[in-house]
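This document opens with one chain alone, in structure tokens, the form predicted on its own.
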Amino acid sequence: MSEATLTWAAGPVIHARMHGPFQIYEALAVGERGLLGEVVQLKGDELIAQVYEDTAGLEPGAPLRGTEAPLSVLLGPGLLGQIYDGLLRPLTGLDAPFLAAGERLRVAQRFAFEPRIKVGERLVAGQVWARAPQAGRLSLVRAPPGVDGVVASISTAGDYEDHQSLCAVVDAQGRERSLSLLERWPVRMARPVAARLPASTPMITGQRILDTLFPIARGGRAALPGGFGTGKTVLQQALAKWCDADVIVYVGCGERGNEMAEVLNELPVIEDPRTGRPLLERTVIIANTSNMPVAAREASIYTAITVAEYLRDQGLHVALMADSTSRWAEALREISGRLGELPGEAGYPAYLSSRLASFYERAARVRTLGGDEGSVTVIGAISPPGGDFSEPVTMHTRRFVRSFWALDPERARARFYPAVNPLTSYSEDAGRVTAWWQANGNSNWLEHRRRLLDLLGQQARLERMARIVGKDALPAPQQLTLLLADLVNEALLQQSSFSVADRYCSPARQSAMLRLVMRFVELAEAALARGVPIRTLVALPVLPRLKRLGEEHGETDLAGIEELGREVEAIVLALAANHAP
């Protein structure tokens, strides 16, 4: 174990003189309190490190000790339902309001242990070798990556602490490795998989504007940029509750303490719509607020994606909500400045782009080492200063995501939620998931989606013209376009998270509503072409009912949507027949 002596410290950045070899990204124990640090630069006999805890009180001459291992976290069956800091130290049940510097609060958990392998059998990475029944979704214990050998010994069934050695494996070179219910993994290293699979299935969010217009594939990547008050946190919480992922990893990275406190208070009491139990039971929360050490904020993103990959390797579909990557980038900028690195655009380090890529590229749908299918879907919120999407974090993020859900302050001020702007948002996953929608009740899904986007684009152009000449001065076809676009916005795209009937919309209900609205669009356009006056179409008594479609016809009333569709068709066809040329 190499040692060094502290020579200089400035906030989270320290310099030390080495008395032995160190490696880049090697974890350190700093000072008498053993503060957690990480080597970031080596220059001759000097090392530069960032410290993940409060460095107040450190003085020149303090000892540093290398761990001969990279910054790593412990992963195991007790992850779900817990709240951690950015270094995966548990925050649940603390007696004090803050963690003391150098404090390691991990408490061993006991699990019932059932062996699933015998002495003399071969054990390979990803294979189930034990079971911990009370661990729920994580009850199957798998061999970590790198394990390949013959079982030399294994404990009998019983209750054990998660850190106890329960199995010994001897590899082909005769080296023995002990296994417990826990495994340690470096946070900056992606976990290996057997194969990466094509992202061809949508992750259903339950939000129509996302699933219909800007879908995200399971194992995909999405950015959620928006200024203050546009609803990023509320939308992410809605996605966490209603999306069809098995497990949620929520990381609050550099957010204000009061906002994070609301999340921590609300998630444990939110009811999981799948089970009726608290949503926290299938959630991992990583809380790293703005008043916590800035270096730990930088590490929290990697900790979260490492936890998500571990859960993925158990054969689960994981959704990772990062709120927000802007605060993470600001931590990078602060540390980079203290390191004396040449700043790039807006003061961010020149490697901002590569760090964002290393995070988002770990999202994937995969075949795990154990042969199961799992996925990590990443949704990263961005808080651009002043809502400016041309700032560096947003611009670089757009290069690495396939779904871009731009939140619009004007829609938010109009109380139109989700406040996703359909003209500046996009999804490159739409083509990939078309086959799934066609196989699940909507053969014209792609055609309807294109028609909706075209209608909304025409609305934006015509509204600018209407502000100049007045809406009534527009030709009848253009007035009809504005009418139909308003209908699309109110009937399909608007959806309140606080509405009991409409806070979630299943694929079957989305397809039924989309077919009904698009059928009315076709019928109205045909009626106008046959001479029906635009004022007659505007005054149709069925139009208000269409606008209240989501509120009046909930998940259990698909038959009501079909019945309304037949009524609409009969009314508009009769109207057109009376005006036949």
Contents of the next structure:
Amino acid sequence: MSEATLTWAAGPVIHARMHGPFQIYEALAVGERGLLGEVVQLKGDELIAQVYEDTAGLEPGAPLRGTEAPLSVLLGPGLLGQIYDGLLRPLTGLDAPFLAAGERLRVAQRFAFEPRIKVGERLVAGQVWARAPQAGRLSLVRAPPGVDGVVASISTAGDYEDHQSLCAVVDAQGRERSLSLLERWPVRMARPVAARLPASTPMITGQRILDTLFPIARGGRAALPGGFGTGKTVLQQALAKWCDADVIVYVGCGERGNEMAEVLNELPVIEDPRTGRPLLERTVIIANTSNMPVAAREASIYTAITVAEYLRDQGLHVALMADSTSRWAEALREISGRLGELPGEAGYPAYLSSRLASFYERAARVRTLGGDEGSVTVIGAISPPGGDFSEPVTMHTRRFVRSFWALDPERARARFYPAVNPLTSYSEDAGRVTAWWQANGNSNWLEHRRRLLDLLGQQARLERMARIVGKDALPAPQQLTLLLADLVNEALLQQSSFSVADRYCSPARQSAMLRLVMRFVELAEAALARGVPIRTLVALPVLPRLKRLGEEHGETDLAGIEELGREVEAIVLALAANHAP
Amino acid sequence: MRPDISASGVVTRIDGPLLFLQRTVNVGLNTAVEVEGPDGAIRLGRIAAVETDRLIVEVLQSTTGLSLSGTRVRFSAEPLTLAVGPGLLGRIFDGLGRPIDGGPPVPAVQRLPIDGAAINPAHRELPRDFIETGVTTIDLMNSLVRGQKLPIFSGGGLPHDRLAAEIALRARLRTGMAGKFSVVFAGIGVSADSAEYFRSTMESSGALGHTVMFLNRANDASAERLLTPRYALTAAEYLAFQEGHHVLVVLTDLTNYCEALREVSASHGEVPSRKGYPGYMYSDLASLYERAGCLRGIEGTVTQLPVLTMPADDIGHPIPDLTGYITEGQIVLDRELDRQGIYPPVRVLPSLSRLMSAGIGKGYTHPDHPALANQLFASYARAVHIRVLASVMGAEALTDVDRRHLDFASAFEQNIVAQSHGRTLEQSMEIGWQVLQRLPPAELTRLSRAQLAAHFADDGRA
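Form predicted in complex with its partner chain, following the form predicted on its own:
Starting with the chain above, the whole complex follows.
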């Protein structure tokens, strides 16, 4: 292990004189307290490193130790249901309510262990070699990438600590590698897969405006930009709770501590609608709040996606919620500035775009080394300064994502949530998931979606016109369009995360609601064509009930939606009949 | 602990607030130093960078009067600290935590580093104790809970000082179990009359005994402003987490803080970001705002009410913008409402409380509270939209429903926003229901049928 001596320190950046070889991006232990750091530049006998923890108290002469490996994290069967810091060190189980810098002892977890391979058998990456029955979804233990050899020894069944060496594999060159329940993986490197598969299945988010208008496929990438107060975090949390991924990795990157408390408070008590188990059991939380060290904020995004890839390699569908990627970009900027690099746009380093690209590229639906199907779906929140989407982080991200969910301050101010703007958002995945929706509940899905977008587009145009001539001066069909667009907004697109009945909307309920609203649209247009005055349609007493559709008819009341549908049908048809020409 | 070490004649260069010294002693980054000039005045500073043979000291007060030869530097063994103890209450300090009320130093139970330490998110308790402030636009529409940080976005000349003082005086829990309550006031670059207004308000209501004040005046050195909120928050954390108080921290004015940050950053020669503010302003502000919250198993709480004046009333300016990304909502004051004589001039639509949903509703305030607030927001947003239309086409061109919304908007501003004295939540809700009566029930789609039936006699629905 190489050593070095600190020569210069300011903020999170240090310089040191090397007394042995160091690698670029090698992880370091800095000073007496063993602060975690990473080499970012090597020149002559000097290295420059960034430190992931508070550097107060460091002085020249302090020792640095190399670890001979890039910044890495330990992955294993105990990951789920826990909260970690940006470097995947557990935050639970610490006594003090305040975080101190420095080395933290890792508390080993014990697992019951059952071997699944015998001495003399061949073991390759991705293959199951053991079982840890208490680990739930992660109970099958697979050989890490790079393993290919013959089992030389394997422990007998029993209780073991997760870091204990349990199996030895000898490869063709005769090198021995020992395996434990844990594996170490460098966070900045994508984990290998057997093949990348095309996206075809939607990831159901349970939010109507997303699933119907701007769907995301499993293995897809979405950006969620919005100024402060537009509901980014509430929407991210709603997705973390209700989307139909197998597991969720939620990374709070430079965000509020109280929001993390909220997540930790709710997840243990909310039931997963699919399994009936507490949602916390399917979640990994990585928290680097805004007052935790900035360099670790930069690392936390990589930590999170590495964890997501590890879970994917267990044959799971993973959704990664990153809140917020802007804080990550700002951490890049801050460190780049301290390294004295030439700034690019708005002070961000010139490599911002390539970093964003390589992060989002790690999202995919894949065939794993073990032969299973798995996926990582990435949803990154963006906090553009001043809510201006032309700033570098939003602009670059836009090029790398397939779904763009733009949050709108005007909708948020009217407490219209989710405040996704239907005109500026888009989804390239819509075509890919059409077949799924057509086979699962709504054969007219594509047509309905197109009609909705059309109505909303016309609404914006007509409202501009109404602003000049007055709403009453518009021809009746246009007044009807405004009425119907308003209904679509209120009945379908609005969905409160705080309403127990409506916070989650299953595909079946979405289809039922969509069919009902679209049927009303048809009937109302037909009625108008038959001469029913627009005044009568606007004053229909059934309209307020339609607008509260989601709120009044929850998951257990799909029959209620059908019944309301029959009622609406009868009312509007009768109206039209009375006005028969 | 290592005793303090002095060195003289080691200063090689003075550049603005920065002092370059030969490194003759072993001191670490961020350690506190005292710099004594030939004039005998002592200035506080801290180590900003260390090198093998050189130290850079950032002087936090004016460097005027320092010279290369006659300057003595005394190194302490630790970062800047504040002496804390129960004796803090009722006292007034300057921006660097030194008593200026003529009283003796505070008997110290402990010395705490003023930078604090990050709260482990896993140790936080979700804030959900509703605080009744007596202000309808806050209590009913943007509820404050204990442990929240809710800034007031104001503008020059708006009555934010009065509002902050009133909230500090009236704030109470509805359960009656008030516990020990105290107020920490940090005046950052405030004018003398602003500081005096707050002091006399607290005094005249007999609240000075549970108030601690830290005053950095407008004519104090700007680097000092960077420390004032940190001293204040350290005092607050002590009172909350060790003495079990529920502490309300009023920080005013954060805009002065950010200006000082920009000034100091520029003097360090750092690459500026938006509008010349440093790229780390978000992290720096977060290191203040995040020092609020509730801890599991500890009785006391820290609630923050920072005040900032938006430069040119622009909410997109980096100061309010970055603040809004960190704090749990904002209360926005409006010049137009103020001109109309409406007090408090809270502009409701851009105001927000993110922790509201956790602290209101069934079991917390009133079961109908969330729906009522939601309906008021939706209707008022629509009314404001219609008002814009009406200003173009005239009210005659509007439909009847639209005209009723206009009427609702002015009733909303006159009856809900404007208030001359404190209201209980029940009074606020009652006024909310009354104002909603001006709209046809069919428009109130955020209310359930049961809520409509209970509050509207002429339920027009089938």
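Residue numbers count along the first chain shown, from 1. Rigid core: the largest C-alpha set superposing within 1.5 Å between the two forms. This structure is a prediction, so every number in the text was calculated from the model and none was measured.
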Check your understanding: Relative to the superposed rigid core, does the CA atom of Ile270 travel 2 Å or more between the two forms?
Key -> yes
Exercise for review: For Gly554, state whether the C-alpha moves by 2 Å or more between the two forms after rigid core superposition.
Suggested key: yes
